[in-house]
Structures are given as C-alpha cells and as structure tokens.
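Just the one chain here, laid out as structure tokens, in the form predicted alone.
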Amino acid sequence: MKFAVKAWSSGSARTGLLQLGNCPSPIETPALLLSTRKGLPYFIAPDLLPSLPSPDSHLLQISPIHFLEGLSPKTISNVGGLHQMLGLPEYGFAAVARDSLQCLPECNSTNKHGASFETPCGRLLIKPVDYLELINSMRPNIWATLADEVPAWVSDKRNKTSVDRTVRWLDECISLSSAGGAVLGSIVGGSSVEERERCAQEVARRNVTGYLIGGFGLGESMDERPALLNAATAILQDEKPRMVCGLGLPEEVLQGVAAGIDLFNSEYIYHLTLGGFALAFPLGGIKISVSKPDPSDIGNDRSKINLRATVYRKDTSPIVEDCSCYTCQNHTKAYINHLLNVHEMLAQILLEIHNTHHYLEFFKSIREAIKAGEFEQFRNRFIESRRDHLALAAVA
C-alpha cells in the first residue's frame, strides 16, 4: 500500500491518493469504505458492483469475526484468501474487528486476554492470536489491530486500562502477523483527551502503516468529538493514512474530514436502505430549497426521502433527477414504493445501489471542496441547509 497527501484546506482537512497493489487505479481520499457482510455489500450482488463509481467503490470493509460462523481459517487460506474466495481480485479489503451492526464491543466482558464482542453467534472473546489467525488466512490489503473499545461513560480507571491493553495487543498483533498487508495501529481513549493523546503517542512510536481511530459512536456527544479527534490526529504522522470507525452521518463525516481523517466506514447506508430511505440531497453547491415540506417528510432532515410513503405511489420520476446510478437510470419512485410495500428484496438492492452511489458522490464533492480550498465553506453550507429544513419541519 502507498499513500500520499495531495492537498490541504481549512487546517487539517486533506485529500490524498491511496494505492493498493491489486486495485486498477489509485483511490482518492477522503474515501468511503463499503460495509459488507462476509466480504460483500449487504444487498448488492457481485455482478452489480461494477455499476458503482470506479475506483471509489473498490474499497470494502470486512469484520473477520463474521467468518467465525462459517469456513475455517485454514479453508479460507487454502482457497487463496478473500480475494480468491469472493472472486474480487481488483477490490481492496480493509479488515476491522468491530462493525456497528453485527460485532459490537462489550467492554464489561473484555479482559486482559482479549476483546469481547456481541455477535449473531453470541458473546465471543477474541484473543490476539485468534484474531491474527483470521487475518493471516484472509490476507486483506489493510487490517487494524485488535482494540479494547469502551463507551464514553466508563470510569477513568477502565479507560486507562483500555489504552494499556490496546497498546499491548498492538505489539502482539504485529509480532504474530505473517500475511503482509498494511497494518493500522488502533487508537482508543474513550471520552478522555489525555488518554487519546497517550494512546496516539504510543501507537505513533510503533512500526505501523497507518492508524485506526476507534471508540466513536459509543456515547460521546457531537460537541466533544472534535477535541477527541484532534487530540489523536495532531500527534500522528501526516504521511500515513487515518481511518475512523463510528462516524457515519454526513455531519459526522464532515467532522472527521475537518480533523484530517482519510477513510470512513458506511453502516449509515445500510440503516437508510433497510428503513426504505433514499439519499436525495444536492451534491454540488449544497443549496437545498426550503419550500413547504410534504406531509410524509415531516420529521426527516430533508437529506433523504421515505420511499415507503404513499405520496410516491404514483410518482414516475427517478429518486434524483440528475443521478447517474443504475437505479435512477432505470426505475421510478413508484416502482420502489411498490417493491417496499410488497416486501420484495429488490427494493433493498435498488436502494443500496442508489444510496451507495449518492454517498460516494458526496465524498467526491468533499474532495473537490478541499482541492479548491473551500472545505469550511462547503461544510457550513451543508450544516446550515440541514438546520434550515429541520426548523421548517418543526414549524410545519
């Protein structure tokens, strides 16, 4: 893996190029990692992956813990790793133990031996040696070391213990690794700026390729998050990529970009798709008209539309008029509304294609704003537009 920073804007916001050996083209950052279940997006089949923007869609995030209920590590290794098993040789895989859907950290059951996760298979204790057995068999392009992630409300003593364990497991993971790939050193620290700084300092001393800043989306507030992000990124080397887990909403992504984060995960798309929502906010100037909202939109933030609503039953327009995704080019709101109401899985397939495409284009708009030196203006316009619509919906 090779990474280079190309442009800066508004302090820490930056664009870069991430080159993975098997991907046909470099991937521009800030970039979105597509969330997967055992290596594939939840509703998009492999033959539909090429319909997504390339190469932006060529980075897939996996949780090795998903594979504990299926093939053994030895079988996966004999097949040739994930790329061969899934038939996706031109895609990059980033392996992170935690995801926000299936593998949630359970801090009360974590101990000095390993990290505990709530999974569909029950509560599992994952030791560094078990984790590296999975990593070595899968051979992902990028993988993050095991971390003891804790929610914001734990005691100072428990928070300090999580940092000590994460640093110790980092050394164990590096010593056990035989698969190659880029190693992201995990950084934790809960809601303590001091502990995040201490963890970042320890990880920055190690021989890692990049960084995973974890422990977000676990109870911290939006207001305290910038200080926690900046506490870590201010210490890390600029020439190494930074990934974050737990920031999914557009405002949260913009918070991360402002702190200098390069890679983001995408459970947000899954939640939207499962709820029948489609992203519909403008991508260029982020100037959203504040006309009177439809009754079905009350309570929404107007960046998305609820395609289950009856108002779309006879709407023969695409989700977004100028969208070039497969769904908008071939299907209407009325058709997707029908599919949702008869519980047809094709609805989720078409929605995930559109939502993934739209969110990838949102990241492209962020990169263009950074290159133009206008990231902070872009961010302020976006947040103000969302605030205006929330206020209008409340009045209505």
Given for the second form:
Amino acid sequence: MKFAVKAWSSGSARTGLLQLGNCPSPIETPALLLSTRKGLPYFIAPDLLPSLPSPDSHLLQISPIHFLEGLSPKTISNVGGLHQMLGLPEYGFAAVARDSLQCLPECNSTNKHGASFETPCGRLLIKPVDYLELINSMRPNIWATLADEVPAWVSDKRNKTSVDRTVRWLDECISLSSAGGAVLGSIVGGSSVEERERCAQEVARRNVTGYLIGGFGLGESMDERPALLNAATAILQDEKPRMVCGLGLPEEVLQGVAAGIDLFNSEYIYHLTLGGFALAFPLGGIKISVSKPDPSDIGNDRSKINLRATVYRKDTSPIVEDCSCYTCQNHTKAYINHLLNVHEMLAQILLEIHNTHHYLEFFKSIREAIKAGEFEQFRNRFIESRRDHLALAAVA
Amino acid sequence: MALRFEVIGRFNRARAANLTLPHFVCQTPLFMPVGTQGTIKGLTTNQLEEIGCQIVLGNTYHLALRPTSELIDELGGLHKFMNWPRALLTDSGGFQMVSLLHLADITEKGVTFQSPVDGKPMLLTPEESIQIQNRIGADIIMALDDVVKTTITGPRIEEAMYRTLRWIDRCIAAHKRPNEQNLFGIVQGGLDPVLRDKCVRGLVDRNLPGYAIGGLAGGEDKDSFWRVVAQCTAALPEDKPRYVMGVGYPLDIVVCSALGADMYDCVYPTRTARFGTALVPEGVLKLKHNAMANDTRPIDPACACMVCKNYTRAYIHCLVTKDAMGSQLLSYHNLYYMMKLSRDLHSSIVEGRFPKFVCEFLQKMFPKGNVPEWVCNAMEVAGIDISSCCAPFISTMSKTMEVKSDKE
Ligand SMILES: [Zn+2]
Ligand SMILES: [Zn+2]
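Having seen the form predicted alone, can you show the form predicted together with the partner chain?
Then the entire complex follows, led off by the chain already shown.
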C-alpha cells in the first residue's frame, strides 16, 4: 500500500491517493469503504458492483469475525485468501475486527487476554492470536490491530486500561503477522483527550502503515468529538492514512474530514437501506442550492426520503432525477414503494445501490471542495442547507 | 391472437419452436420463473436478462391486492412498472385463492373468498379475472378455471371440468385486448382420461392462442402425471404452444418436453435456493450440509454462471440461510441452471440430438442406472431410447409394462 497526501484545505482537511497493488487505479481520499457481511455488500451481488463508480467503490471493509460463523481459517487459506474467495481480485479489503451491526465490542467481557464481541453466534472472546490467524489466512490489503473499545461512559480507570491493552495487543498483533498487508494501528482513549493523546503517541512510535481511530459512535456527544479526533490526528504522522470507525452521518463525515481523517466506513447506508430510506440530498460540489421543500417532505429531513411513504405510490420519477446509478436509471419510486410494501428483497438491493452510489458522490464533492481549497465553505453550506430544510419542514 | 408459434425442430413428439409474443421472441421449450409480486426474489431485471430469462410469471391475486391492477394500469402496465422488457404471463388468480385461503368457495358465478384485507366476502368471476389481467397487461393471460386437487376423485372433478369449459366462454367474451394479450385455456379433468379428452376438445373448438394443462403437480403419483401430460399433448393442436402449469423439477421438464410440452413454471428453483439447496446435474446439493464447509469446489464445476465461476461451496455454505446474499447467489445459480436446461432442450431438438441429450441428462442424475420406472415408461411413449442409461433390470421391466398408447 502506498499513500500520499495531495492537497490541504481549512487546516486539517486533506485529499490523498491510496494505491493498492491489485487495484487497477489509485483511490482518492477521503474515501468511503463499503460495508460488507462476510466480504460482499449486504445486498449488492458481485455482478452488480461494477455499476458503482470506479475506482471509488473498490474499497471494501470486512470483519474477520463474521467468518467464525462457518468458515475455518484453514479453508479460507486453501481457497487462496479473501480476494480469491470473494471473486474480487481487483478490490481492496480492509479488515477491522468490529462492525456496528453484528459484531459489537462488549467491553464488560473483554479481559487482559482478548476483546469480546457480541455476534450472531453469541459472545466471542477474540485473542490477538485468534485474530491474527484469521488475518493471516484472509490476507487483506489493510488490517487494523485488535482494540479494546469502550463506550464514552466508562470510568477513567477502565478507559486507561483500554489504552494499555490496545497498545499491548498492537505489539502482539504485529509480531504474529505473517501475511503482510498494511497495518493500521488502533487508537482508542474514549472521551478523554489525555488518553487519546497518550494512545496516539504510543501508536505513532510503532512501525505501522496507518491508523484506525476507534471508539466512536459509542455514546460520546457530537460536540466533544472534534477535540477527541484532533487530539489524535495532531500527533499522527501526516503521510500515513487515517481511518475512523463509527462516524456515519454526512455531518459526522464532514467532522471527521475536518479533523484530517482519510477513510470512513458506511454502515449508515445499511441502516438507511433497511429503513426504506434513500439518500436524496443535493450534490454538486460547493454550489449546493437551497430550494424550498415541498409539502411531501413532511417527515423527511431532505437529506433522505422515506420510500415507504404513500406519497410515492404513484411517483414514476427516479429517487434522484439526475442520478446515474442502476436504480435511478431503471426504476421508479412507485416500484420501490411497492417492493417495500410487499417485503421484497429487491427493494433493499435497489436502495443499497442508490445509497452507496449517492454517498460515493458525496465523498467526491468533499474531495473537490478540498482540492479547490474551499472545504470549510462546503461544510458550512451543507450544514446550513440541512438546517434550513429542517426549519422549513417544521413550519410547513 | 397476438402470438406466432413456429416449430423449427422436432424429435418424435418433442418440439422446439420460436414463440413470438408482443414483447419477446421466445425459444421453447422454456421455463418461466415466478415473480409473484412483480419481482423475482433477490434478482434484478438486468440479471434476469443476463441469465436468459424469456418470460416472467406474475401472480394476479397478489398484484391485485398490492399495488392493485388499477395502479399498474395507471402507471402503464406491469412491463413498465417493473421495467421488464421481455415477456410476461399472469395466472388467473383462482388457484392462489384456493391454495392460500381457507375460505375459498367455487360456485357457478366464480370463486368466492374472504378478503385478506378486511375479511369481507369477495367474488372473483371469470370476467373480473380477465379484466384485472387486461389491466396488468401481460403477453399471456390465463383463463379462470375451476381448480380441484388432483388427489380428489368423483363427481367434483367432472363438475369442475364442465365449469371450466363454461367459464372459458365468459373469459373470451370479457377479453378486451385480444390483439395485445393471448388468452390461454386450461385443460382440466383430473386424472380421468375421458374428462381430459372432453376438456381438450372443448377448448380446441374455441381456437385459443395457446393451451395449458392444469390440475397437475399437486401431489398425484408420477405415473398419473406423465400419462395426463402425454394424453393432452397428443390431442392439442400442433401449431399452438402447450404449457404445463406448476411443473418445475428439471426431470419433469425433460420428460414433459419429450412428450411435446413447451412451457413450464414453478417457484421451486428460487424457493429451494432460499432454503440453501442448489440444482446440479446430479440432482440437488444442500449447501447447508456440514460437508460443504471445507469444500473448495464450485457448486457445479460444469456451470458457467457468475456464482460458479467465482465462489466455492465453502463460501456459499457460510452464507446460506443466514445472509441475504446466500439466497441471492443461489437463486441466481438455480435460475441460470433452469435457463440453461431450457436452452439445451431447444438446441438439442433443433440439432437433432435430443435423445442423446436426454440420455446424458438421465445418466448424470441416475449414475447407477436406476432411472425411475415412470420416466422409462414416459420415454417409451415419447419414442426415446434410454436403454443406454438404464440398469438392465429396469429397462426390461419397462418393456414388459403395458404402456397405454395415445392417438398418434
Ligand atoms: Zn440513484
Ligand atoms: Zn452456477
């Protein structure tokens, strides 16, 4: 893996290029990693993946722990690792132990031996040695070291322990690694700026390719996040990529970008898709237009629309008029509304395609704003337009 | 009549044809996947085109409930609604009512049933069924028939057959779009050859664009099943398509095609996929089975589909019945398998190697030569020598069986 920062804007926001040996072209950052279940997107079949923007869609996030449900590391290794097993030789895989859906950190059962996770096959304690057995058999392009992630409300003592363990496991993971791949050193520290700094300093001292800033989306408030993110990124080497887990909403992504984060995950899209929501906020770089919301928007916040709403029953327009995704090119809101009403899986397939496409385009406009040196303006316009719509929708 | 049916190849009773429908030129024999609610579970219309699907079946009963035929009509018909450029077929809705609702009752007027929405009694008449199907706009629509379980015997079978004949006239009279939609009549008569014969003759007199053989695939024994098919296909006109309703096991399709049938539909390939079962030349492969966990072969090494080209049994094993992707990938493979079977039937008949194809098919499915007796009997009537793939004792047994001959 090669990474280079190309441009800066508004202080810490940055664009860069991430090069992976097997991906035909470099991927621009800030980038979105597509969330997967066992390596494939939840509903987008592999033959539909090429319809998404390329190479933007070529980074997939994977939780090795998903495979404990039925595949042994030996079999994964026999098949030839992740790329071979998933039939996606030109895609990049980033392995992170946890996800936000079916593999959640369970800090009360985590102990000095390993990290505990709630999974569909019960509570699992994963030791660094177990984790690295999976990583070594899967051979992802990028992998993050095992972390002891704790929610914002734990005691200072527990939070300190989490930093100590995460740093110790980092050394263990690196020493057990045999398959190569870029190592992201996990950084935790909960809601304590001091602990975030301490962890970042320890990790920055080690031989890692990049960083995974974890422990977000675990009960901290949105207001305290910038200080926690900046505490870490200020210490980290500029030329190494930084990934964050747990920031999903557009506003959260913008918060992360402002703090100098390069890689984001996309479980937000899965939640939208399951809820029957489609992203519909205006794209188009810094020229976000603020149009009046129409009455049908009640109940929507304009960033997304609820396709279950009866107002779409006879709506023969696509989700977003000028969207070039497979869904919008082929199907109407009325059809998706029907599919949701009758609980047909095609609804989720079409929504995941559109939502992924739309979010990848959002990341593209973020990158363009940074390159133009106008990230802060872009961010303010975006947040203002959302706020205006919320206010207008409230009086409507 | 809004179709053209040109037979382009034959082997004894089997035939391969080009079936030109308003939206697509199909090649028969063909299998139609069931897209109950205006979608095949887990597949996009693009994928369906890619695997060679020619006709998709929609269920009138479900579509009339949601989103309603009026809405489909208002939005330009089902083709446009689901963005499917190729052919569509809708059933009459009657079968679904009888099979899904406990309180369905059939009278001369039509099928009365309790509305699943508000519990009120409702009536589906032949006229209404056709009206709804006219609004949905499929290339082929089905007459409302009086459906009885095949396992029932006695005067009810006779009553249903005569009623089906009376209803066909009401369907024909109600059909408002004969130049855009083809109304198929359905042969009823249970397992009784005399009733089946009367029904076929009655329907043929009406000169319909196509005919279906109904009331089968409902639990009757296989020997009765193929005999009814053989009798009906022999009596139906040569120049019209013949559709065996509800038939979907690959073996049944091969046998029926040998007997001169052209079209089939069944939920089996997609339903069984959702339970983790793959269709393979040897029969079925249960991906849930623990033995699959370490099996690094594709589902079917001979299959050229996207799933078999890329994935191992082991990987599919860890997806099936747990993740949506498991049923998506297996449905894709299973439908690909059915489409490939349809293409192979068509091309082997056209190229004059149909018996060879049948023998190879049977050899893979019954490597020990234990081809079921009913298949042997049916193939004898179809004039296809399968002795090369039958174990000796079975083929002699089938020769000594008395095979009822059809008027040929
Ligand atoms: Zn779209
Ligand atoms: Zn296959």
